[in-house]
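Next up: a single chain in structure tokens, the form predicted alone.
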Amino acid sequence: MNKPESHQKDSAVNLLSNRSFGLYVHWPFCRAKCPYCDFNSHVKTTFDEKSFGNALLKEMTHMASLLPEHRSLSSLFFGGGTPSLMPPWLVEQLIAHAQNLFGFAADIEITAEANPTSVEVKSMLEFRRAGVNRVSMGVQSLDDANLKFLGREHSVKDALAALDTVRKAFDAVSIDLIYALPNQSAKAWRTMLSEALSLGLRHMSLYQLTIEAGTIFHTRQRKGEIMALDDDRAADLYEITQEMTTAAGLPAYEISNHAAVGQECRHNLTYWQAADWIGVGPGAHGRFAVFEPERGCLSRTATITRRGPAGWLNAVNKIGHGIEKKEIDTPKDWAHEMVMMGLRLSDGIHFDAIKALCGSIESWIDFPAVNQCIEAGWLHHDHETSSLVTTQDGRLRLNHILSAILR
């Protein structure tokens, strides 16, 4: 190797030492599929187990041989489906045995998403043994009657008791809650808002509720039924989440996640800085850059794998992955990703990062229809920074503002 090509690949291996470099494992099985989900989630009831860990071990062993350069890993999320039901021996193998490929960094954050059921707070208890350090626990209401419409398994009681079981074995924890259900008033949300941020958490997630295609409400949607809150009543509720919160100190860090300072899910922000990940399992999405001699500069490596559980432990068995497809994003697509994810953030995008990883941001951005959203009042430029984000009323339009600014 001559002296530019070794100092081109000694720039790009810096660039990748300083992002974020995470692994995440899909376990899609749920014992029942809730009605708004558009996960690739999947009922089933009797399955080898064995079979399947086994092949997330070995298309995990795999997705580390895509990767020419050693990283360390800075996160691990267990997701799913329903990842709480997982044994959790093989939550342990899968645990090491990232380890052993990989590399944990000294602070890994490993995040484990789970209900609270009575059955699945035993077994957070065990992953607390096999190495999880975080969990994202399902709550989704505060209300028995909400619950009962999200067609959840748990009641308020049971979520309570079983945030405060998992609170005593972990310093770290979070809920999901969603709101702008059919008819939810605004004194309604401000009430189980309030009862939730008593509960002194340092991280929430905190969705509005959308209709997804393919799910069990958006069939009911399309039969009449009105399934959620119409848009302007949702922002209503979007914007009494936003004051409320961040008067309890977890303002959003992302639109839809609030953290006290230090406490914000740093798995979840290497998909929003669009960083680095590979996953494993049924329908994972994985995005890594990697050095091109070649070209003397950094490409970065897109995998999706076969969403059906029985056709991607096949495949596994097989060719030692379940990799469905494999492509290079071109440098727009991944500057698109960075602008797209990166807005959702409160610390926004930064231009001069953007160019470090994917050269001239001229070709792919609209500057006048930038300066319409600042004019607005939908984006501000911080030229010190050379950053560029959303504010409070950009938010509520992001999907306008991208389709603007985006060539």
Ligand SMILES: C[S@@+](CC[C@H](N)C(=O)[O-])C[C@H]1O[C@@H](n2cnc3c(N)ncnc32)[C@H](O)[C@@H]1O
Given for the second form:
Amino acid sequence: MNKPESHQKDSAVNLLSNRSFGLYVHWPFCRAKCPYCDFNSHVKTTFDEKSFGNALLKEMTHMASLLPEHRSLSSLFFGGGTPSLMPPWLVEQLIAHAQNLFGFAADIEITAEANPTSVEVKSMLEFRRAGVNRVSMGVQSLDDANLKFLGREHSVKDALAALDTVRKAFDAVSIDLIYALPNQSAKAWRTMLSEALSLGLRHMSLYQLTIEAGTIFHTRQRKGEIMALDDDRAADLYEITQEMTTAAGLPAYEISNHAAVGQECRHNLTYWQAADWIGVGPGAHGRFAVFEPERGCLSRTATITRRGPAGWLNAVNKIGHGIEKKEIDTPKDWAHEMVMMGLRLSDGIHFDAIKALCGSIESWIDFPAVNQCIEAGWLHHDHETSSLVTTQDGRLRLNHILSAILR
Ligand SMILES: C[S@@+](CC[C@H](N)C(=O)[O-])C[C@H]1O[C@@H](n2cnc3c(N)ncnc32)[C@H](O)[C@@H]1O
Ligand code: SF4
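Switching forms now, from the form predicted alone to the form predicted together with the named molecule, please provide the structure.
Let's see the whole complex now, leading with the same chain.
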């Protein structure tokens, strides 16, 4: 390698080493399919846990071989589906294998999503021994009638008992709640949110119910039932959410995610900062930058694995991975992803950082349109940190802003 190339490589690798690097493992099985959920989740039928687990380990080895540079993991995330249904011995093997392949940053965050039933909570304590240090629990509501509407298999009492047990074993615990249910009044949401905030958690994900195509809720909506709150009332609940969480010291650091300072989910920040991660398991997405010697710059690879668990398992057994699509993103794709994801964050985006990774961005971002959005009060240019952030008004019309500023 000649000198300029080596210099380009050093500075590219240096840029990457300052950015986070995560590993996502998808467990696609659930006890029952919730009527609102369009995640890649299936009610487990005939899968043999051992062969499924071996396939996850095998695919992880393959994904590691796609990265020429050594990078330690800053986060590992077991998502689903319902990862709390994973056998703890498998969680332990996956963590050990990831550590051997990549190495762990000293303060690695290892999260598992959990459903609040007592059986699963028991295995969460074994997950702790296996190395998991953060739990994200799908409480979904603090009202039994809402839980019934959402088709959940647990009551509020079950969820609070599960939360209590998990909090005794883990320092970092987050809950998910779904709001803006049909007929949910501002008063009812204020009461529920205030109860949730009184739990004293340092992270919460608060999602407005969305009706996703292909779900039972979608079919019911098409038949004329009202399945979610109208946009105006949902926007009112969103404002209440911002006001109450901020007052409680849990402001939004992303549109639906709230945390005390320093308690943000590092793994999810990796997605929103369009940094690098590898995805293992059915339907998992991965995105990572590598140095391309021919072009003398970084390029970003995007992978997607087969979505169906059976097809994925067959593919991994045959060829060592279930990758269905592997593409090199153009620098423009990467720059757009950084803007689209970054504007969801309260820290916003830094054009200088985007330029450093993607090159000249003037032809892909419409700067006069950015200025118009600033004048409209939807975007704010923070001169101190030289970042561009979305205002509360802007967050309600993020899609509109993006279509105006990206070209
Ligand atoms: C991968 S899912 C589920 C994790 C876990 N299986 C559970 O159900 O608790 C992550 C979160 O997305 C949220 N979610 C899923 N579908 C949603 C929808 N249609 N609208 C709003 N939030 C949704 C739920 O809060 C859920 O906890
Ligand atoms: S919401 Fe959770 S438990 Fe329900 S189907 Fe989706 S992933 Fe499974």
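Residue numbers count along the first chain shown, from 1. Predicted, not measured: the structure shown is a model, and the values here were computed from it. Take the two forms, superpose them, and find the largest set of C-alpha atoms that agree within 1.5 Å; that set is the rigid core.
Trainee: Align both forms on the core first, then report whether residue 385 has a C-alpha shift of 2 Å or more between these two forms.
Mentor: Yes: residue 385 shifts by at least 2 Å between these two forms.
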